[in-house]
Every structure is written in C-alpha cells, then in structure tokens.
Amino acid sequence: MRGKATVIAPANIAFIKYWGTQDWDRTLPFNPSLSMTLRECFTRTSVEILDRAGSDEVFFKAHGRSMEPASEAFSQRVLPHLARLRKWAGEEVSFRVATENSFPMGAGMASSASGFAALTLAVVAALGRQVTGEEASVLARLSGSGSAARSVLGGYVKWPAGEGPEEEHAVQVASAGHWDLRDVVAVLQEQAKEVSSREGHERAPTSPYFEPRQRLLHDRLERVRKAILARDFSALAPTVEEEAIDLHLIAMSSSPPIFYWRPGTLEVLAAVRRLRQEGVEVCATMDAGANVHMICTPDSEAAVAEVVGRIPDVSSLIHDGVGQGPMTVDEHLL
C-alpha cells in the first residue's frame, strides 16, 4: 500500500574489506567485497510519502532519546539520496523520514550500511513499488554508501556481483542458515570517529600498500567464500584476520594517515589470539574503527564474551550473528 512504511534493515561485517573507492558517481569499489549480514545491530526507518512537492523532513531517534529533527549533518547525507529516489521513481512527491539504530552510530559499525539500506527500501516501499535485490543493491549503493549494497540482502553476500556494469549490485553467496556464525562485538567506542570512512576511501589509494593488497584480494576473497561453502572455520579465520589487519594497515600508512585503533582494541585482538590457542573457534576483525568484532561458532560465543567482556576498556558486548537481511514492519517511527 502507498503512503507510509517503515523497513529494519541490519548492518554487516565484511570479511573481506571494501575500502577505496574509484568511481564516487556510482560508489564503486576497486575491489569485490564480502560480508555477513547482521541480525541485532539494525536500523528501523520510517517514510511517509507527502503528496507535494516541497521540503523533505527528517527526524531522527538518538539512544535514550526521543525523535527530534535530524542534525544538519545527518540531514545532508539523507536529503541528496531522497532526491535520487525521487528522480528514479520519477514523482513529484516530498517525504518524511524518520530513523533510529539499535548500535552506536558513526563509530565503525556499519550504521551507513543499514541507514541507507533501510531508507532505499522504506521509499521504494512507501511509493508502493516493488524492486528485485538486485535493483535495491543499486539503488541502496547509489547513497554513497556501497556497504549498504550488501546490506540488503542476508547471509553471507559479496559486491560487487561480477565485473561488467550489468554486475555493480551484490549477490547472496550463502544464505543465512547455510552456516550460523555469531559475532561478539566489543565496543570500545560509541562515539563518532574523527575520521569517516568516505574520508579513508579517498585516501585508500595514497597508501604504498594499496596496490599490494590489490593484487592479493582475488586468492583471498576465494579462500573465504569457498571456507563459508565449506562451512571450515579454520580455513576462514586466519584470512579474515589478515584482511582486517590490511586494511588498518593501508588505513595507518595514507596521507596522513589515519589511527582508528584504541588501545583496548590491541587487548581485544591479543585475547583472541589467545583463545585461539587455547581451541576457541574464534577469529577477529574491525571496520575502520576502533571496535572489534569477535566471529566465533555457536560453542565457542559464551568464553568469548567471558574473556573479552573482562577487559576495561570494554564498555559493553553485542551479542550477534548471521541474519536474514531486511524486512517491513507495522511499527512506525511517524
């Protein structure tokens, strides 16, 4: 029905990074990504469609806090992607937004991801369409965020699909219950980080080991969609350890360089490193921020969270895992 939806659309955790951006028009990465969708750290958005023409209204739910008008910064990222929708639905029509996560924003957890994935779909529902994965991947992709191409769609999901322009949208590899992964974050930072991560993308390529890592992406981006087919957890973690710390490296050695780490993440990686080898099915990984997420088995997630949610600069665990990508709900934000 047209006129008001409101869609839960998860963030995700990339195994293997998109980080660099080539074509900024299309948000194209320069290499394939690929991540497993969450459950728990969502985002709820709400769009009601105004028949006129006129200003979009944005709002906003902060944690512990009620809907207020969305700050100017948070506005200039939404008001651009609703003029894209609108031009692509071709309406003469404004909307009210309202949205809120369920995870720290802007802290390195993926909130563009599912922001902007739950708004692409929140439209194109309210305008009473219906898209294909593939074109809400494109759609979603087209905010500028490209990890929201991945977010979707659940389970374990790698963009771009291929390499022609008819491939530039993401493509399940496996579905949500094909392989039950949980993720263990630690949060160490719920702030905004000071350095975004369009602001890396762009200087990704100023980094002497941008190139390297490009040439190792394909092998490794294989050996970890064939350990997801494969179900091996051992052949999935040393490689999802490696990409994670490329992609901080790159990060650390731009210009200028850029510092997501804390000090507690360093704690956080050497705990995993030890439960490791002590036999806990345990691997780690971090977007650009300074929290860490713990992929781990079902068996392994409870001495995960004992040992790491020991250490002090943890301010809190998220207990989460491989989810079924976005869905519309009855409960509205407006």
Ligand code: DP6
The other form holds:
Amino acid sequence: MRGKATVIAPANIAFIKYWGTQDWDRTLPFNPSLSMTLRECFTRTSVEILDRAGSDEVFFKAHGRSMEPASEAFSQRVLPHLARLRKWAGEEVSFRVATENSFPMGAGMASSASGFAALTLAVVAALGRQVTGEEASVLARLSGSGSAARSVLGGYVKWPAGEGPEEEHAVQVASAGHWDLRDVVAVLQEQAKEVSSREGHERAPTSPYFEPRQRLLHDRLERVRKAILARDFSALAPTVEEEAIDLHLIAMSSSPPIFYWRPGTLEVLAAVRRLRQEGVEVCATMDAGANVHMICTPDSEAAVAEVVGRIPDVSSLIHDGVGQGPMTVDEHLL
Ligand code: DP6
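Pass me the form predicted together with this ligand as well; I've looked at the form predicted on its own already.
After this comes the whole thing, all chains and molecules, with the earlier chain placed first.
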C-alpha cells in the first residue's frame, strides 16, 4: 500500500574491499568487491509520502534519545538522495523520513551502507513501487555510498566493477543459510574516523601499490568466492587478511597518507594470528577505520571474544553474523 513504509537494512563487512572510485556521478568502483551482509547492525528507516511538492523532512533518533530533526551534516547526505529517488519515480511528492541505527553511532561501525540501503528501499516501498534486488542495488549505489549497493541483498554478495547492466549492481554469491559465519567486532575507536571513505577512494590511485593490487584482485576475489562456496575456512582466512592489509597499505601510501590503525589494531591482529595457530577458526579484516572485524565460525566465537575482550584498548565487542538482508516491517518510526 502506498503512503508509508518502514525498512530494516543491515550493514555489511567486505572481504574484498571497494577502494577507489572511477566515476563519482554514478558511483562506479575501480575494482569488484565481495561482502558478508550482517544481521545485528542495521538501520531502520520509515518514509512517509507527502502528496505535495515542497521540502523533505528528515529526523534522526540517536541511541537513548528521542526522535529529533537531523543535523545539517546528516541532512546534506540524505536530501540529495531523496531528490534522486524523486526524479527516478517521476513524481511531484515530498518525503518525511525518520531513521535510527541498532548500534550506537559512536561504535565506529559504518552506518552509510545500511542507512542508504534502508532509505532507498523505504522510499520505493512507500511509493508503492516494486523493484528487483538488482534495481534496488543500482538505486542504493547512486547514493554515493557504494557499499550500500551490497546491503540490499542478504548472505554473501559480490559487486562487480565496470560498466554495463551486469556490472552495475550487486549479486548474491551464496545465501545466509549456506554458511553460518560470525563477525565479532573489536571496537577500538569510538569516534568517527578522521578521513572519510570518500577521501580514501579519491586518494587511492595516488598510491604506488594501487595498480599492483588491481592486478591481484581478480584471483583474490575468486579464491574468496570459492572458499565461501566450499565452506572452506582455511582457504578463506589468509585471503581475507591479505586483502585487509592491502587496503591499509594503499591508504598509508596514498598522497597525503591515511593512517586508520591505532596501536590496539596491531594487538588484536596479533591475537587473531595466535588464536589461528592454536586451531581457532578466525581471521581479521578492517574497513576504513581502526576497529577489527574478526570473522569466525560459531564454534570459535566464544574463544575469540574471551581472548580479544581482555585487550585493554578494546573498549567493547559487538557480536554479529551473516544475515538475510533487508526486510519491510510494520513498526514505524513516524
Ligand atoms: C573500506 O564509499 O561505500 O568499507 O562512505 O561509508 O558509504 P561509506 O563507504 P563507501 O566505501 C566503503 C569502503 C570500505 C570497503 C567496502 O566496504 O567495500
């Protein structure tokens, strides 16, 4: 029914990272990426259609607070996407939007992938339109948050790079039910990162290691894809870690350089390596930030939390795992 809709969309963690944008108008990446959609870290967004042309209204509910008009910075990212979706719909309407995250903003988790996936799907649903997962992925991608293109799908998701109808949207590689992997996040930095992903994407091609990584990526992504299909953790782990280190190698050697890590990041990485030597099925990956996502099997989750939770620089742990993707719900925020 047209009028109002609420969508929950999850965050995702990339095993093969999107790092470097070749076309900002269409948010097209230089390289393909592959991620696991999460389930506990999500954004809930309600959209109400106002049948009048005029200005859109955006509200945000922070943890433990009531719903309030969104900040200037927040609105500046949301309003252009609403304008884009209105143009796509070809309708003279306005939107009232309310949104909240399941995780505190200060937890250092990326919220734009889940945020723009939820916003896109809630607008589409409130307008009473039907779209395929592929169309939703393209619409979410155009928000400028490329990783949102992957958050509209559940399970393990690949976003190819390049032009053409097959390349511009994400596709599911395997469902959530195929392999129950967990993500224990060691939170080391609570405040927002100093250098945005956008700046990172812009600086990436200035690194001397940017081109070599592009040449390695096809094989690396195939190794990850095959390891997921075969549920082969021992094949997945070294490749996921190699890729995470490469992203930070490129960031640190960009001009000007970007250092996302904190001393605690290295401590967690060393603990993960030790655990793996002891036979615990775990590997580490980091997005554009200091926090470490520890990907592990269900049997290993408790040991990982026990050991890494004792590291003094780790302020908290978030327990997450592979999820089914977005869903429409009846608990509206408006
Ligand atoms: C390192 O441009 O999608 O997480 O600005 O948070 O929307 P936001 O990020 P985006 O870049 C994501 C970069 C990454 C790797 C990845 O998720 O593929």
